[in-house]
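Given as structure tokens, the chain that follows is alone and in the form predicted alone.
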Amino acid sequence: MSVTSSPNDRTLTTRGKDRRDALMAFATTQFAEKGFHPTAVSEIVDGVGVGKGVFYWYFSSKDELLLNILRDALRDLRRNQNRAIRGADDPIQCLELGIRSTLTWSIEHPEVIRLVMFAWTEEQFAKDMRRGRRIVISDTARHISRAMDAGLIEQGDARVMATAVRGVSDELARQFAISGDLLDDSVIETAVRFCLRGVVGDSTRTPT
């Protein structure tokens, strides 16, 4: 039995990657502004200036396009977090830098946050969303566990604490995406201190 390779299995040239990225960027804006279901593939290809055949060379469906947008966004978020904590050894400092990076990234990508909110309501995307949440919570829990092992904070359930931290940053991102208001530095500072105080608790360690 022959196996047909999916579009995602193909190795893209630089030009091909640029065209794929253009489709994803335009679709992200359209989905965020008009909604996923009302946006047709024909509108996306017309906006980029290519034919439908080009679209289906890269994506088997509109659903797969959105999944690729969401997966790329998660990779980009984690790359930004990793850059933010590079060179930092202190686990609490890593946690702080990670929270700041997450909120800053959310400010810069409100359209993606709106797509994330939508994807949680659709069963065909929910599995990927749950997987993404597990990944980001595990990233945060790792720093909290390191802080516990170093005696910087009291022992506890690192995953529960990480879930609470993610909940704060996720809710702020959602509110920003809904209202269109800017998350300014004072909001980020408040969120960071709130999360760190919750993690550090009554420890003698003072959050920066």
Second form
Number of protein chains: 4
Amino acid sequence: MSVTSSPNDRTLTTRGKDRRDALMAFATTQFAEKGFHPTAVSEIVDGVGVGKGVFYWYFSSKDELLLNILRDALRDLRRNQNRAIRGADDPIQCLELGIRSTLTWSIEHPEVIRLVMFAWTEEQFAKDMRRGRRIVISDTARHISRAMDAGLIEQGDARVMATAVRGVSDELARQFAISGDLLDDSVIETAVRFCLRGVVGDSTRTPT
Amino acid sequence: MSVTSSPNDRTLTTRGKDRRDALMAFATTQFAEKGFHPTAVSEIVDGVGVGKGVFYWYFSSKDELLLNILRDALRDLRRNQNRAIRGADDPIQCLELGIRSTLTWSIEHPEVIRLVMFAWTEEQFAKDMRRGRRIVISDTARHISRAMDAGLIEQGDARVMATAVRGVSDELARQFAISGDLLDDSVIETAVRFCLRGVVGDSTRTPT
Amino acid sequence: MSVTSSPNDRTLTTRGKDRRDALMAFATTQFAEKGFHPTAVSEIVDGVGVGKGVFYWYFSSKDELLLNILRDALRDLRRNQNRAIRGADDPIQCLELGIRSTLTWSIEHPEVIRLVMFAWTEEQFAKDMRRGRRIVISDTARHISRAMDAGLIEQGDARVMATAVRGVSDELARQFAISGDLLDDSVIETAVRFCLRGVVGDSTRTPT
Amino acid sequence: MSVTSSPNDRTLTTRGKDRRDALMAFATTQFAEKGFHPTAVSEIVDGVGVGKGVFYWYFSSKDELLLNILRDALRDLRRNQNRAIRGADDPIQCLELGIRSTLTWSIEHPEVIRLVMFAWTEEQFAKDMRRGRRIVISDTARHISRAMDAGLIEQGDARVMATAVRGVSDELARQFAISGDLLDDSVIETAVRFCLRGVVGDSTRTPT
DNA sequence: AATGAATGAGACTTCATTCAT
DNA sequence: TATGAATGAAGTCTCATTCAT
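Given the form predicted alone above, what does the protein look like in the form predicted together with the DNA?
All chains and molecules follow, beginning with the one already shown.
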């Protein structure tokens, strides 16, 4: 591997991996706290205690760093969802488990929620956001479609519903985490119930 | 009155009001298109065809301009909602009309949706956002509470539900307007229905 | 008198004279307090309660305003000196009275001292300062020369001595007025004595 | 160490020190020539042939630069005085040597004299000036007090006299250096003599 | 691998001055 | 005469990025 390979396709040593992770972690909190633009690269490297050169060794630019953070987050969210629905078979149950895991994850990662909001506002990042959203919506829509096909719920626009579900998760994460409000399990239950009712159309089902 | 009076408490002539509006309108589109930070004040004044000084005659800073845009937007949204539910009495109907008007407004103002997303990411704006959200949520929660009190829907956390409703509107505005996807009336219907089901808990009610 | 005559050769009505004086007085305190450049024309007109147009009706520029203040001050200082030595005939006595009046005047006009200091630092004003100093030094040097010619003091460079005398006055005004220190008559006496000794060369003379 | 360490506590390389000195030297001449405010930072960096960023690497602001110049000058002046009176023991002789060295230094640094004059006119610098003056006056007053205690001169206000002495030096530096007039050794002799007479009170002493 | 000095375009903002009203 | 909206050059300062060491 050549020393002058670009930051993206560099094979990292363990120490390298740690450094990279530290930079990403610190940047994430700073970006979330102060915003992307108000956070200078120098603050990030200072916070981690390395020189500026290190930063540009691991990331080709500040933009690229944000993109990496965002991609990692999406990967982590989906991994969580997949883990949550593993074993379940009933589409409605899959839906519920998915919603619950998304909600939990979002609430546990308020910084990411902020970063995502920001990313939507500048085209160089929005492109990635669109792709990410398509994936997330598809994941949810798949369960809804399956439920429709199985006759469990009436026919309808699965993607619109999936979008609505996604909106509820994000909004609650924002309201209760970002806004600084308290948040307990009952809120999650209310939200999950709200979504299931919205999709399924009756309130007889009780969440597990 | 005085020359050094701050831009905020300046009495404007008709022409002045127009100039100010033009600046806000142009800035809104630019901020939405390129992002807040990437849009330079010089681009805004160039776009409107005035000197850089006028900008600071009307707004004390670029930040202040965004805040003004955001406040105006909130005022307009609420005015729309109030107009929509005027005459209606049944809380559920008020809720429905409110949701529909919010959804419509959000879809008609995708730029504002972007600006709001950005505003949440930097503390100097987020403060205002929190206040705005509190207001909007209260507006919706009021209807839900009334419905609960009237026994029309089962008891529950009205604010959480209002938040969920708000999330659906925002998300759809983003998904279908910002993301560039198409959006037609059937989508709005699906969304309204989703929200009502989520709140009311059964699908027997059909939206108008 | 044409309406478009330049500000300098305009004949002023009583009200006009008052306005002009008010502007100069207010500007003097502001310039002394905050400095020339940090004081904006808008602050001056606001402070006096007039529009910007008025300012440029009376003064062709901010620089011109300062120049006017400075010239007025010099005129006032010399008028004071002349009044003080009126009637005296002995050159040494004239010198003493002149020193005392200069000292008193300087201490009573600390703002002017500041303005003069500033004026020396920018060429467009320094030119005037050089002229003014030449005049003031000549006034003092004249007495010293007369004393030399009369054999009252030994021959020497009268201008250098006059300069030294001037330096003592200015410095004391700065030290005790600008620096905020207290200043009483005994200080003035010490200073006058210092100067007389410096010029005359013996301490037998006692100041009045 | 850290990249965002403030320019004040940065350890400089030899090249860095040189650059910093070059910036200060060039700024000093420009400030003295055109004035502080009329001299733009861009002129300074252009004059030295560096990018605008280096300026802010070495100085946190234009104000800070002036303060640094002023402090260095004071340090240099005092170093010169201490060197001049080294070995002397007689307080009157110390006084004389001190006056002579101050006068010489002031005349050799007319730019600094201008900068100091300016500095007195704006509060953010005046604070430093007051402190500096206190120090310089004390240095001189110490010798005068010692002379009084030793009965070499009559009792009196040593600080006022020291101030007067200081005034003579400054004024001469201004008159003969800044004003563009000629200045030779005889002027210095006249001035030294003037001061000694002023303090000591008789003309029998002849300066060395 | 790492550092941090250096770059310089460009950001936001101020303000002396003009001029239509 | 008087006002204050408008101008726009110029000012100070920031910061992503590069590169010699």
